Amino acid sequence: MSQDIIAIDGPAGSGKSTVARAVAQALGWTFLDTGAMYRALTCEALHEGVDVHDQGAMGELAASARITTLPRVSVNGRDVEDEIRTEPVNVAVSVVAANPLVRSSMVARQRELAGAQDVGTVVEGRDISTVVFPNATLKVYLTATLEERSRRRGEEGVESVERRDLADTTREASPLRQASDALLVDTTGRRVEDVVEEIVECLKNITSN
């Protein structure tokens, strides 16, 4: 892939999102919230009456969805923005993110999409630095305290985000890791401002040499 790909990974609450939807604004990149694929995805199925505990039929289903996640995120042409983040959504995602046929068709669908761009892509998740772009040109580490993504997570609580990190880093497929080239960026107590300066700069330092 010829495009530059800065790929962002870290657990629950670490600011991933805004971090890297902000990040690609001051490079004037793409961006693209994986996380958000998986939860449209989650939605459709609760929304279709699919288990998602069956393996087949969610593979099945990932395989077929059309998912946008720009302007706002939709599943074969419904709006899903305003669910994705909800109680259900919250609580199945993990098992259909830990799917390995459904994360065969997203990671399949994330490199197509950032290929398609006509400037670089700033990605983020939880396996982009370490399976979906492991030649990133730069990969990122986020993490904050429990309690700091607890409160990132609002209505979540902190039962929930430590439910969702326990399934994201024992999953047997793509489990949560840093790639040991990643950067790693705390962002406890710290400005969106300050840590997007920090990627950028390290982007710079990378691309000048």
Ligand code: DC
Second form
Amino acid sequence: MSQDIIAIDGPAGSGKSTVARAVAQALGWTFLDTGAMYRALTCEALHEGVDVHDQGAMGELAASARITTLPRVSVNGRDVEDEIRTEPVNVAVSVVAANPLVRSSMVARQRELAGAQDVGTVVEGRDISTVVFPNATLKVYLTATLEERSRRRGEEGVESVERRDLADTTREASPLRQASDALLVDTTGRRVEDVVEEIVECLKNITSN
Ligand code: DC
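Please give the other form, namely the form predicted in complex with the ligand, since only the form predicted on its own has been shown so far.
First the chain shown before, then all remaining chains and molecules of the complex.
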């Protein structure tokens, strides 16, 4: 039996992780932060001295990397929970995520992880509704103003968030875009609880029909 999936996409700071985690908790489902997977792989490249621009070498690293995101983010047995949010990783992760060889390994792993659960999964990222789970039970596209998204990202700063937005939306491999059948939710100035309620209500409407 295939499990239910809520796919949540959106730009940096749109509230994906917070909202996805809270929706999963409200439903008793599991949660998958796919950005953390690209970040963990980036940590491994920096740690092992692999050039993130070398597409072949990064593809090999991705194919063999053992990445977990729960309960903590780790790669090849090394805990990188704190390192994944540091500036060197913020900068290099866009290059890593634009590599099609890396993406195919990550996408396969994401499908495997969600498929192995005995409950539904809330999956958040950039290409979840468009590529990873195009048949998700519910697709959501979260957004917010650049000011609010930068504020939420704290130290990362407006320039870094803007640079990542540009890289994520203009890359050739699976760019960030809203799926045509996704529920659009602007989280600017909204409470997490309200956004969660809107998503859970929408899921109920879909599954009761
Ligand atoms: O959501 P985040 O900021 O942790 O994501 C880190 C980077 O990984 C982001 O710049 C885009 C990329 N990413 C991606 O390309 N596809 C995903 N499914 C998730 C993240």
